[in-house]
Every structure is written in C-alpha cells, then in structure tokens.
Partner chain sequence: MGVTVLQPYPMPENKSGAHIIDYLSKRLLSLGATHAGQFLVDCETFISSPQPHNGTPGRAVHVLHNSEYPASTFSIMDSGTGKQVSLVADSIFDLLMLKMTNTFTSKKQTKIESRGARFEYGDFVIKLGSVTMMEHFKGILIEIEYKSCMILAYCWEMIREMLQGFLNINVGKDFPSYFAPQTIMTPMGQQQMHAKHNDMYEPTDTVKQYLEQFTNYRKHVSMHGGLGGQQQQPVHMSPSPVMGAAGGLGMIRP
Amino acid sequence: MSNSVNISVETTCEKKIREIGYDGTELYQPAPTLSESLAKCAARIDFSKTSLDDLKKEEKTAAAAEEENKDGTQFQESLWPWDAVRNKLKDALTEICVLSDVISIAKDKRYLVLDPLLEEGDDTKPIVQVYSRKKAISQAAQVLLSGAERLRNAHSEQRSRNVSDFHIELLRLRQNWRLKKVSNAIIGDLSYRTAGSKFGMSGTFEVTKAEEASDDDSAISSTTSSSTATNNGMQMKASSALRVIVPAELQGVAYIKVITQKDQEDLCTAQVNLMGHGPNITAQVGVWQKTLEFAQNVLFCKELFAQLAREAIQLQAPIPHVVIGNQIRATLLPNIQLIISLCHSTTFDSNQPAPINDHDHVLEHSLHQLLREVHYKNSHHPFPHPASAPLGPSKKRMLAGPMAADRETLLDMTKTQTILEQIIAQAQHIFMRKRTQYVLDTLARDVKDPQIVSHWNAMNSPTMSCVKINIVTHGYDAIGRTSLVIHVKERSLKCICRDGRVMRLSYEPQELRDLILCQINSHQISCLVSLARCMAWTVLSNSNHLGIGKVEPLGNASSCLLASPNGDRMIAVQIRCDPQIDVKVYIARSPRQDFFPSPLVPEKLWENLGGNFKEVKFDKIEGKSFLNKMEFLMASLTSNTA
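With the form predicted alone in mind, show the structure of this chain by itself.
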C-alpha cells in the first residue's frame, strides 16, 4: 500500500462523426452542452407510471437481470438518474390534488370549515400603545394647525390689500375677452372679426398694471371709463390691479335711435344698443368689464350704422334714401319717414338722462339677427360640388341645371334683401297693422248693429299678419254670420271672403273701411232672408246690387222684397252705405183699398196686386237690432192678417 500508484481514469472523448468530405476530412459533432444534456435526461422520465410499487418492481427486475449478467458485487440503486426528481414531482402533484379537493369542499361550508390559528403575540404593555398613539395624534394635529394658520394669514393679507392680484384679474379678463401678447404688451380685441365681420375700425385695447400707469392727462383721459363706471346716475370707484386702455373713438356711450315721423310729428321712437341687457357680471370680474362693454357697444353701433348707410346709398328706391352725417332717412309710406340716427357721447354726466328710454326688444333682435347673417355669409361660403366646380354659386343654383329650373326660379335665387330693406319692410308692416287695427276698432265702436269681432293670429311673421273678422248680430248668430280673413302685408291688404272671393287693397285705410261697410250691408240682407224663411215669409226678390235710385257714394245698395204667408202683405227693405248704414222699410197691402173698376181694367182681381208702398218709421219700431225690429214687424203683420 505504501508503493501506491496514481491511476487516472478518463472517459473516451470520441465524438460522433457528422460528415466525411470527399477528401477524407471528418467533421465531428460538438459535445452537448449542459442544457442539452439536462433536456435529454429529462426526456427519459416516464410520467405515465402512477404508482411507486411498479417503479420498485421494475427496479428489482432490472437489478436481478443485471446480477445474472454480471458477477460483480456492485449494487445499482436506480434505473434512471432522474428517478428521484420524478418521485418528488409526483408527490407534489399528489399534495396539490389533495389541497384542491380540500379547498373545493371547504368552499361550500357544509362538510368542512376552516378556522384560522391564533398566533401567540408578544406581550406588550398598554401604556406603551397609549403613548405611541398620543404622539401620532399630536403630530397630525400640529400639521393641521400649521396649515390653518397659513390659510388664516393668507386670508387676512387678501383682506388688508386694497389692490387685488394682477394675475388673477388678468385670468378673469382672459376668460371673458380675447387677449394676446405682443412683445412686452398685452393686447385685446373687441371686434367681431372672428365671427365674420369686415368692419375696418380697430377694436384693440391694451392691458397694463395699475401701478405702471402714468399720471399725465393723456393716460388719465384714456382710463377714465375704467376708473369710474356710471350705473343709473351713480359712480363706482375702481379698485383693480389692471387698467384697460381703449381707443379714443370707442370711449363713451353710443346707441342707435329710430324715429318714424308723419308730417314732422313723431309717431314712435325706439333706441337700440347693447347696454342694460344680460347678466351683470361687473361685481364678479372687475370694473374693467363695464369699460369693455361700453367700448364694444360703441363698435357695434358704428358697424351697424355703417352697414345701413352703405346699403341706403346702393339701393335704388322709388324715393331715394338720404344719408346725411349720422342720419339715414327712408320713406315708408306717403308722408311717413323712417329716420335712423347714430348718437355717440363721450362725456359722463350724472344729470344727463339715461340713453335708454324706450328700448325696442323686437327691433334689437331683428338688427342683431340680420347683422349676424351678414357676418355668417362673409365667413361661410358654399363648397363646390364637384370639387372642380367654380367657388361661389349656392347649392340651389348648382342643382338648377339638373332640376331643369325655369327663368323665374333662377331670378328668385338671385334676389336677396339687405338689412335696410328688411327693416323698412318690417316698419311698413307695423304701420299697416296699426292702421288695420285702428280701422277695425273704430268700426266696432261706431257700428253697434251688427257686432264686429276681430281675432288676430298670435303666430305671425315679421312682414305679414293675419286677422279673422266675424260679423254677427246679437241674439241671431245662429241664423247667419259673415266671416272674412285679412292678410296684412307690407304695403297692401289681401281680403278673402267666405265665398272664396279674393280682394286686394292698397295701404289706404279708407278702402278697408268701405269693404267692411259693404260686408255689413250684405250681412244684414242675408240674415233677413234667413229670418223671413224661418217665419214662413216668402222671399220674392233679393239683390245685393240695386240699380235704381240715386248713385251711392260707397258701394251699391241692397234690397229685399218679402211677402207674408197669405200674400196680403209685402215688405220692401233697402239698405245703403251713405256713408253710414241707412235702412229704409216699405209696406204694401192687398187687396188695394183705392181700387175702382174702369173700362180699361174692369176685372176686380187686379186689386190683389197690392197698393203703393208706404215707408215705415223704422227707428220708432221696438227692438235692439235690425233683425229684432224686422222680426217684430213681420210678426205684427202676420197676426193682423190672421
């Protein structure tokens, strides 16, 4: 043993030959890496064996066979090198399956309930916990007190300061107005250019700090409106961190005054501006809000008046419009003129009356809407269809060719009304409506029999109104009534009668008065005919256009000839408009009392033709109305005959 010899045992390093070249060169396959060896050994594991007894039997069988083949005393413990790994994985799978079954059973809480184990905690003294909680609460209280103290100091500083923060005021200004920074200055814009306006006047204003404003007269004059704001004759001192400097031409108060005159007499007056309407946010944002509102109002009034003056010069009216200075004169109807004036005052005087005395909301809405349409047309042009078509024609004009539109339709597409034309049309319609109302109210007051009832439509357009007139007799409205509809337009009236007749009248109120009187005349005759038939009287003749007698100054006379049920009484009625309603009634009896036979008329039967008609004092007959008196008259004549 002392003469031991070291023997080195090495494995054969022969590698598998992968390829032999034509020249005899052998290419060997490289030795597998550790990962490849691990994968190869793991692939030999057979997980299909489910029991450990089978594995032990296989091991014993393999061991017995190996002992028979080899005479060595060596003992092989396992057949595969990864047998232990497979056994552990198998045991883990078994435990996981058992755990899954236990959890599924415990979830229903019917057969098994899991209770947590109580761990034995460390024994701590209660006084230590109290001290620790007290320390944590004191630290939290200290944080809250320090924050409250900072808030209290900031609030007291804000109250003590007379001038608010410049940046906060600038933020409020930017929320309500359009601002931009040019080099070191802040410039704002009051114009309507972003909405499509093409008015040339500049609406820019400058924003500066209150401390940086100079004390010279020019700066004071330019910021007068920002330092004081006039509200119902009272002045309010400014306390703002910023100042707004507006141009001199936009300072002051401006409004548009609209007057309608007839023979140098003002019929109605209205004033239009942007002030005094909408929510008052001056208290929330600052005193500069009133300054900018006044400046934008001046810009709006000047732009609107410039647009109206431009249209007044371009329009070719029958009576040319006159533009002199800040005044526009247009003729509505004969002897009635529309005067539009621009009033601009740059001084604030508490003794001066307020500029808004008679504000017309309808006129203001119309002017705003019409000016907005002009801005919209300036910025919104119809797109060409197809894309290669010219830019400018509207969609209707583009479809005129495929739709085979005629010349009249094409001319209607080209007709557009300007703002001044639409305002004049609305003013003309207002006068026509007032005249119609006056005529109807006057007739309803003067004419007691029959009654005239007018129903004006509540839903009207700015240039057309509708009124329905019902002519009825009190107590006899079931016998008959006369209805007609009148469309009041700009310079004319359209009357539609119940029988379908359409009559067009001019702007003269006398024509409407004559038409209503003629309708009253026709109503009396038609109701008398219906009443006579109800009382069994016979209608011998009826005419709404009597061609005998003197010429009537107004319309035609109407007549009606009635006969009693026995035929021995006759009533002749004649109604004229001269210019009031004039009624005449005549009575004739048969047989005649003054009939004597003669050689020419020997038969006595001719005495039944009736005698001469005698006029009745109609105003002496009892009754409240024409039909009531005629009813009494026919009833008395019928009773005398019986």
The other form holds:
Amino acid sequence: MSNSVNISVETTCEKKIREIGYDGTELYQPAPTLSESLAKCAARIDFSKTSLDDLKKEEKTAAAAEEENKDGTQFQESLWPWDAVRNKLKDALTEICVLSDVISIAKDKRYLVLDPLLEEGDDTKPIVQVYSRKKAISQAAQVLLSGAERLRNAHSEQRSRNVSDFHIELLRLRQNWRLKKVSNAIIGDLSYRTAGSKFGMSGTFEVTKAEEASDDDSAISSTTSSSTATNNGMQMKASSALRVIVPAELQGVAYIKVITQKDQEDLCTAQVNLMGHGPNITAQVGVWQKTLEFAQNVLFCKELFAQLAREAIQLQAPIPHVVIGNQIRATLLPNIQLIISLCHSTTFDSNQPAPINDHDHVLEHSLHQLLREVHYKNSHHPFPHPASAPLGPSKKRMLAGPMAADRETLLDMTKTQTILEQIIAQAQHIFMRKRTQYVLDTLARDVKDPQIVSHWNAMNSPTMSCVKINIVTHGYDAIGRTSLVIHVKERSLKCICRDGRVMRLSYEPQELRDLILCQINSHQISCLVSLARCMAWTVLSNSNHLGIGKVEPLGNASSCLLASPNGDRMIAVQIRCDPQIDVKVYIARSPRQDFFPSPLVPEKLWENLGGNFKEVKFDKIEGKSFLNKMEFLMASLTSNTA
Amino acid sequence: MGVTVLQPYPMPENKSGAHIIDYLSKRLLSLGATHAGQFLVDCETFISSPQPHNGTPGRAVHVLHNSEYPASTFSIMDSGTGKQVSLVADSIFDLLMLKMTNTFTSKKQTKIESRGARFEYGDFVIKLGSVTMMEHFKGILIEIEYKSCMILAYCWEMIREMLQGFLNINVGKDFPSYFAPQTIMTPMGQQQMHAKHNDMYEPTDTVKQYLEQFTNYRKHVSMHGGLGGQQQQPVHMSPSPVMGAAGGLGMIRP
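Given the form predicted alone above, what does the protein look like in the form predicted in complex with its partner chain?
Full assembly next; the chain just shown is listed first.
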C-alpha cells in the first residue's frame, strides 16, 4: 500500500494587516469575498469606452473628474459598488430599446423608410478634381511663363547691346589664361612659370570692369582698382567689357633683334635704348587678348635678354662680349659682329617704320627656341624616373654607372653650352655657309672650262652643312670627274677628296678658292690621262707636283707626257694655277728634223732620239674646252704611217 | 679605355714601399710621363651571415670601386664552388649593400685598397699603387693601360716591353695568369679551351684582376701568419680561373 502524501497548497498573497494589538496580535484584513471581488471588477468596466465619438472627450473629463473625485468615489464605492454599473447598463438598455423601436418602425415602412444613399456625390468629384488640377497647372504655367519672360528679356537685351557682358568676357579670358580670385580682386598670371621658367619678374595682371564713363583713369593703381573690383559681385544690367591691367614694366611691345654686322667697330654709334617707364597705362591694344599676349611676349623677351646678358658677362671669350644697355655685341669672326638687342617700345604705334637693318629672323627664332628648350628641360626630367635615385640626369648619365663609363666620357657629359654660345655658333655657321656659297658661285661663274657643280644637302644641322662638288668637263663626263665633299662647320671647313685625303681649312675664303683651283688642276691632268687612253696614246708619265719654275703660292705645276700610238709624236702638257689656270702644251716629233751628223755623233740613227719640244699656241687651237682641244691635237698628230 | 694589365712588383727586402714608389715615379717622370692625379681601387668583402653547417664556406660578395670609373661600383660574387658572377652597377649599389646586413656581414678587417699616383705617357696610363690592408702595407701593384687597343693578344708584346723598360724587372713571355687559356663549358656541354687574351677587354676584367691580386695578398698574409692579428680568411675565392663543373677544383686551404 502506498501511503499518499499530503500536499498543501497555499497562496502566496498574505492578508493585509489592519491593526496590530498592544500585545502583538495582528489583525488581518479579511480577504474579499467573491461578491466583493466581483463588484470591484465590475466597477472597473468603463462603459464610455464603447462609443468612439465621446471617447476622447469623456476620457479627458473622466480623467479630470477622476482626479478630483478620487477620494469621493472611493468613499462611495463601499456604499454602492453597483451603482455606476447599474446606471451604465440602464443607459445601454435605453439605447438598445430605441434602436429596436427604430428598426421595427423602419420595417413597417409606413412612417420611416430606409433608403440607400445616392451616388451623386461621386459625380461631382471628377469635376472638382479637374478644376483643382486646372488651377494647379495654371499656377505652374504662371511660374514658368514668368521665368521665360525674364530670360527672353535678358536675351533680347543682350542682342540689342553692342557691348558684351562682363561675365562672358571673363569666361573667355578664363579659357585662355590662368585666373585666380584673391579676396575681392581677380589676379591672373601670364608668366612662363608653369612651363619651366625660373625668371624672377612676376607676370601678374589684374582683371577689372572697364568704366564706361571715364576713359583716362590713368591714376588707377592696384589698390584703387580693388574698389572697382567690388562691383564684380553685383549683377549689373548695364554691363561693360573687362579691362586688364598689366604691370608697368610689361606694357608695350618688345622684340629681340639680331643683326650680323661687318666692319663696324665704332662703339660710340651704338644706340642705347634706356628702358624707362613710359606712361602708366597705354591705350588698350585692341582687345584684352592682344594686350596680354604682348605683355607675355615682353616678359619672354626680357627673360631671354637677361639670360643672354648674364652669360655674356660670365663667359670668357677670346674677344670679350660687350653688353651696353639693351645691346649685346659678340664677335663671330674677325670684323664680323653679332648684335642682339632688346627693342621695347611702350607707345604702341601701328605706323612704326620698318627697322633700317633687316634683322635675321632665323636667329631670332632660334633664340626663342633655345630659351623654350631651357624651360622644357627645367620641367621635364628624362625617363626613367627612379624612386631611389636623383631625378634630373640624362639617360646617358643614368647608364654611365652600369656601363662603367670612364672619366673622359663623364667629363664630356658635363659640358653644356649656354644659349649665347649656341647662338654664336649658329651665327658663325650661317656666315661660313654664306661665304662658302659665295666662293663656290663666283668660281663656277669665272671658271668655264671644267664646270663646277655644287650640290648642297637639303638636311643640315644648325651648326653644320655639307656640300658635294663635282668638277666635270662638258662632253667628257664619262672620261672623268673629280668630286669632293666639304663639311661647313662653325669656324672651319673640312674637305674630303675622293682619294681619301682630308684637309681642314680655316674661315678665310681664299683657302677654299685655292683648294678648288688645285682640284681643277689635277682634274684636267687626270682627265687628259683617261682621254689619252681612249685615243690610244701612251701616257709616258704624269705628275701632280713638278717642282719646277719659280715658287708659287698655290703649289706647283702638274704635268703629263704623252706619246702617239706609233711613237713619232710626243705631247707635253703643263698646267699651273698661278692666279688663273695656265696651260702650256709642247709637242715634239721623233725623227729630228734638225739632225746633222757631227764628228761627235756621226750615225744617222741618232735622229730618232727625239726632237726639241716646241710650244703650241694653245688658245688658237679649235676646241671648246681644254680636253676638246687636246683631243683635236692628239687626233691631228696621230698619223697612219707606221 | 683599353687593355689593362696588373703587374705586382717584387719587393726587395731592405727597401720600404715609399722608397720604391719614389724610385719608380722618378724613372717614369724622366722617361717623359706626366703626373695626372691620383687613383684608388678598393675592395670590401661581405660574407653571407648564416654560415652553412656542412663545412662549405658561405658565399662572399666583393664590392670594388675604381676611381677610373667613378660612376660605377663593381661587385663579384663568389659562391663556394669557385664560380664568380660579376656585376657593374651605379654607385647607389653601396647603399643597397648597407641594407643587406642581415644576410651579409662585412668583414672590416679585410678591406684592402691600392692607392697611388697616376701617370700618362702617350697612349699609356701607368699607375703605381701601394696596396694596404687596414693601414698595413702589403706590396706594390703596377697597373698599365694601353688606351688604343682592346684585345690583349695584339698589344701584349708592347706592354711587356714597356713594363720591362721602366720597371727593370723580368716580365714573363706568357700572358698574365688572368688571361691564360681556360677550360670552359660550352653551351653544348663540351669542354673547350677558351683563350681570354683574344676577347674584347672590358672594365670588369680590370676589376677582376685586382680582386685576384688582392686575394693573393690576403692569402700571402694569412700563409705567413699575418701582421696585426688578422683572422684567417675562408679561402673559397680561388684565384685560379673559372673551371667547369666537371673539373671542380678543391678548396685551397692554407
């Protein structure tokens, strides 16, 4: 048998203590009976919460009333706990009765009819919608129309005006030049700093609105222009073009003039142009673009001239360079000078007369290019750009380490030429080239017999040109031709002949002339040798340098000795190039005419030893050229008799 | 830049190095040579730090500078087997070696250099160098360069005559040991005698000759007990020329 265990279950809630006696006994409040608890719960029901309309109002009032009557209701609760419930139920019953009455009356359909609501309200809504939409759209249209009206007005205003708007002009200015807004003023920069220039002069200009009223605001300096610049912020209907103010030293027009002059050593006639300050603001040169371009050009020319002047003072030349004012004089060759001057005119005059000496545009352009090259080298470093080595050395220098370049090679890499040295070299070369051309052309004109043909290379460098000279006799081109190449450098010439001889000549023109004459000399003899072979004459001997006669400045005579095919005639030719080509021809006949047996030489056979040479009047012989005459001579002396 | 030959000068016992240099300079100047500056060739050796355990010596990297090529630094790496790899680099290579201290330690005691006067005599450049290692004088090394020629075989006789003329010593008829014919492996895998004296001369050849001579000086010192307590060098850098893998040369240990 399992004994059941009694389990007692108790509620946790203890009774409230009502009173504690003096002897310690506790009087508990009796637990609420079932009816009391029901009454409590019923009192909590709020019948007003069922109706939505009165909900809010009654909640508020009920809440207010509850606050006030909290004490009162608690008091009354003990007396009539069901009173409020009864009243509310009574009201509810009343309403239900009314509702049932109304429904029963409505069901009878004699005194009360229930009809559904008509749909007319829906018919009116679309129209209202249409009206409302129409109104809204018309309002929007109004806004748009007013905006369009404003734009049209502005556009028509702009078209009717001749003067363009400040802001459009500013936009165009900004597209071409660098502008920056500094506090209230607009500052621009026209220097070459971003292109690599390191020149000290600043090239900042100021942009302001041009005042239409006063044109001669010559006293406007940068401080007062800031006040006019404050107008920039305002939208002015009467807009005006903008004006640029360039610094005083950059105003006007400047250019570099390069002249090569001969034989004028007179220094006191050198024009000294003091670059003073002209009037503060010159008249605007056309539009602002031109002004800015001229100012930039002035800055460029100043930088170029400053660089050239600095180099002219630092370089050690055999004849020192002279820098006076805005002119630099350098000596190219004896008696020939190079004059570089900076011409800066602050008054712009379009009717300026052309300068008297015509300047060398090629050299001026070259100068500009050289300075641009310096700028470029300043800003562009040759590749590669290493992360761990210095930036700047050329590619050859970077490779010098791994290729084990020796000291001479490294030294050569460090040698650079300044701008002045380069332009002097170019000017010298131009001069040498002109001189060489002159010598060759005059020689070609004067010497008719062998023709001198010179071919100049189309491609050449600024410091070297090449010319190929062919000396041919007309009609005998196939017989022989003498050619030589001349390299024209800055102060010297180098001639390379066909046989490999290399001769270096100086800048004197006479040396080249002498050389060509000597070449003509040897050409004649060598062509004669070839011609004799064609004519079946035997060349007994020839020599380029005989060493006979008096001493000549141009070397000595060259000669040739020919024998006829059957040996009975001999021709001896001697050519000298004294100042001109001088040809002497002698002929001899083999059996002597004037042999008479003498006691010393009795036999007749000695007459075959060869006669005296008699001179031929060579200029009287028929023939167009030396070779032609020689051909005729040889032909006439060739006899058929064996 | 032409053919360069190094000639060690045999030191007589009772003369000092400075005296010999003085005597040779006087001879050169009276011959007509012109003094043209100073020269310096120095060599620093780096040994690979973690020494291998199986007894083979670690790799050595020799870094050399030659004042004749001031923009370059030469380096020759010697693996234990005797194969040499040479490199010509920019001067910045020295900084790179400084960063490699973890793998390569520099042995400061073995820093050796040849320094002296430089003479120019026509097409010849003659350098009289006194070799010093850590301020101790080791010997005299003559360097002669014939600038017009790039192949030793064409000008060896002339160089030999020049050397014998002003040095007054006997220079052997054979090519210097660096240029002696060597056996090399062709790409086909065959062994072939390669005559170095017919090759075009390069600046690395000068430097390699110097390294060979410096090694001799170091070995000479370590063989004779050394001066100033230098430690023995692990002689894995064999002065003899490059041998093929088939004919491997054993390590020369003093």
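In this text, rigid core is short for the largest set of C-alphas that superpose within 1.5 Å between two forms. Since the model is a prediction, treat every value here as computed from it, not as a measurement. Residue numbers count along the first chain shown, from 1.
Once both forms are fitted on their core, the CA shift for residue 480 between the two forms remains under 2 Å. The two forms, fitted on the rigid core, differ between the two forms by 2 Å or more at the CA of residue 23.
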